[in-house]
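What follows is one chain in structure tokens, specifically the form predicted alone.
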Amino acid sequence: MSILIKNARVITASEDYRADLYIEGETVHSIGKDLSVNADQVIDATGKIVFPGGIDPHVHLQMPFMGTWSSDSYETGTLAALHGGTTTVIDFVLQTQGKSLRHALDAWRGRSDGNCYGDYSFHIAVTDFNADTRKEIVQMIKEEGITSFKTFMAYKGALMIDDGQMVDLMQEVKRHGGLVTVHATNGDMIDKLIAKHRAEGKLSPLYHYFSQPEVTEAEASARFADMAHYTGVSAYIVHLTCQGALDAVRRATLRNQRVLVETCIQYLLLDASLYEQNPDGAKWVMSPPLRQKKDQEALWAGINQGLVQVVGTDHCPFNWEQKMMGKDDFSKIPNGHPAIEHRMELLWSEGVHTGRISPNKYVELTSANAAQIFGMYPKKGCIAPGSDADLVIFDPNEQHALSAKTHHMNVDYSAYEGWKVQGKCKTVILRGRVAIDNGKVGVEKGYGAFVGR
């Protein structure tokens, strides 16, 4: 199949121009004014914007957690992502302590392969770094095309590694040219505060927030940056939420260190006052928790200062019945938040439309930077001849409201119920096929391909 998109305003991380786009097979063939070609399908994009398909580098689909599973499968989650303009996701393979990375990868690929509508890749979360794990790092990079390794500084007994393991892992990953990412919160402090609040009978969702104060994230972010500086590894902090943690990154720049930062759409738009609602506050129980208004201001500023490179989602949905596992104890509420479908539209509406960020910065945050950081560029994250034809045709003038009644994520509430959004993803093209067109699905389950990096 071939597609000709006519009269588009094309926006990339560095450019903003008007042109036609000709797609042949899975890739962009040519770009120019008034292209004269015969195509199987012609799309008139007059009045609309075309930008690269979104890359969400932080999702958890069909993930076992706290005695249950995140409610979006690879099928429902990647389809919801496509509806919202995200054409590629990167999920996390979680090593089981005592078992190999290969064991974990096989389990995740058993759930993902053949079931995705959109393209996907993996990070590997290393929860047990030992002599055997060390040997697997190079295999994952060279043989599997998985170049990023996540670590946890919290969740002791399940996911957390100590600082000695962290340094050893960093040195091994650096040796083979990979990247270490981190959930940077001080698990020991958090566990102590959870126990204290439970002992005092303070069990509502608000105490999830009080159990993870800003200092727990700021301290861990600084410690991670120090270890990365010592080892020289490429380093990336996931879901950074607050001014204290961002200031730790800012201080690292004073010694000429680069620490890459991802925040998530919820931390830019929502704040901790939502936890005062009981039991509804459970909808926003995630780790790290939502923060204060001043932290939102710091993150928006950090984006424009170049300290924050990526906006992801940490999409990890649980249905209300699952959330109610913790109705009598905040520490039993499954941590997670549904956002995979809304990230692109919310960030345009609240970022570009309001004047907080430029259209080019928007493309950086939603696709281009993630593609470059995680080794997908220029296959993904740009619009150029030879690149994958992953494109969003976007109407910046269409207003609509978000609701659980109309979203495609497999979760029975919306964290953004009734939220009015300016701009809508109208047509989404994935590797040269119209995947979504005005809400209609044009690809089948299994079209989504694994992206080796």
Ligand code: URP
Given for the second form:
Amino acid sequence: MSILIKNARVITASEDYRADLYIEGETVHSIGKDLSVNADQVIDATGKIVFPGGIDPHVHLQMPFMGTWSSDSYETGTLAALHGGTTTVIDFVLQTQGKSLRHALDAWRGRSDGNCYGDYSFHIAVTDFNADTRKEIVQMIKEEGITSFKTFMAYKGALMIDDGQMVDLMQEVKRHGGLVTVHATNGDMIDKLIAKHRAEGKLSPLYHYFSQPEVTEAEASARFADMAHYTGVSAYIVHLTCQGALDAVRRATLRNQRVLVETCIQYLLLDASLYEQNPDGAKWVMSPPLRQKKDQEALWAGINQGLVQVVGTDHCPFNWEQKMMGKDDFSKIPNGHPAIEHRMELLWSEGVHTGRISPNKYVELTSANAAQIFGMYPKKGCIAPGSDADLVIFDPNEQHALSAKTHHMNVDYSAYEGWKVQGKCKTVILRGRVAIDNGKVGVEKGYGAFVGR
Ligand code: URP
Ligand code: ZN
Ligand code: ZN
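Same protein, different form: I have the form predicted alone, so give me the form predicted in complex with this ligand.
Shown next: the complete complex, the earlier chain at its head.
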């Protein structure tokens, strides 16, 4: 199968030019002006932009969490991602405390393998670092292609590790050349505040926000950066939300340390005033919570200052009925919100179209940097001969509105209901096959492949 894309404006993390692209099999074969080749399919991209397929390095599909399961399966989640221009996702395997990493990986791959439309990879969350887990780190890296290890500084009793385990894990991961990522919030402080609010009968979604003030994230981010500096491990903070945490990262640069940072689309676009709605505020109950407008400004600035490298989603959807498990107590609302389908279009519309970021920065944030940080570059995250032909053909002139009535995620509300978006992912190509064309699906379940790193 071969595809010739004619008259494209090609945008990568570093370039912006007009060319034709010739795809043969799963990869980009050649790029040039007025290519004259015979192809099975010719796509005229006049007036459109072609950029690398998105990589969302933070999703939770079909994940057991807070007494229920995130509502998108690998099938529905990766298909929704493709509709929105994301061709690869990195999901999180969660170790069960007391059990092995292998046990968790087998369970996760049992759910994912053969069920994905789009490409996928895994981070593994180490929730119980001990002598046995230590031995598994090198196996995960060398045998399973999993090089990034997630840690939680919150969710005590289920996912959280203490600082001693963190330092031990960092040393082991460094020894084998991997990366430690973190959910950086102070779990003990948060648990205290949750208990206080519950004891005072303050149970609405707004108290989810008040239970995780900025200091809980700023403190944990600084502590994580310090431990990473001490051990010398490569470090990455997931879903960073606020000015205080970003300042901790900025301070780390003063000692020539680089702490990599991911924020998520919701933290750039939504703010904590949404929690004043009761019960609707439950739609945005996630951890860390949405912050203030000054934090959004700090994040946009942090992007352009090079402090924030990645915009993900932390896609972790729950249906309204699931959210209502916490109708009488915010602490029982399953944490997470749906966004896997909308990240690319929202970031273009609110970032590039508004002039906040350049088109090249957009590619950095949505694919190129994640590919480099997580060891998928130049297979993914760029447009070059030999790279996977993962491409989005994007119409910057088409406007549309987001709605639960039209989205493809398996969730019965939209966190962005009625939002007007400038620009649409018209055609999405994954490893040389047209996966989405004008909303029509061209690949089958199981086409999505595991990406070992
Ligand atoms: O609220 C969130 N973020 N849910 C998913 C789990 C996590 O902390 O990333
Ligand atoms: Zn988290
Ligand atoms: Zn997450």
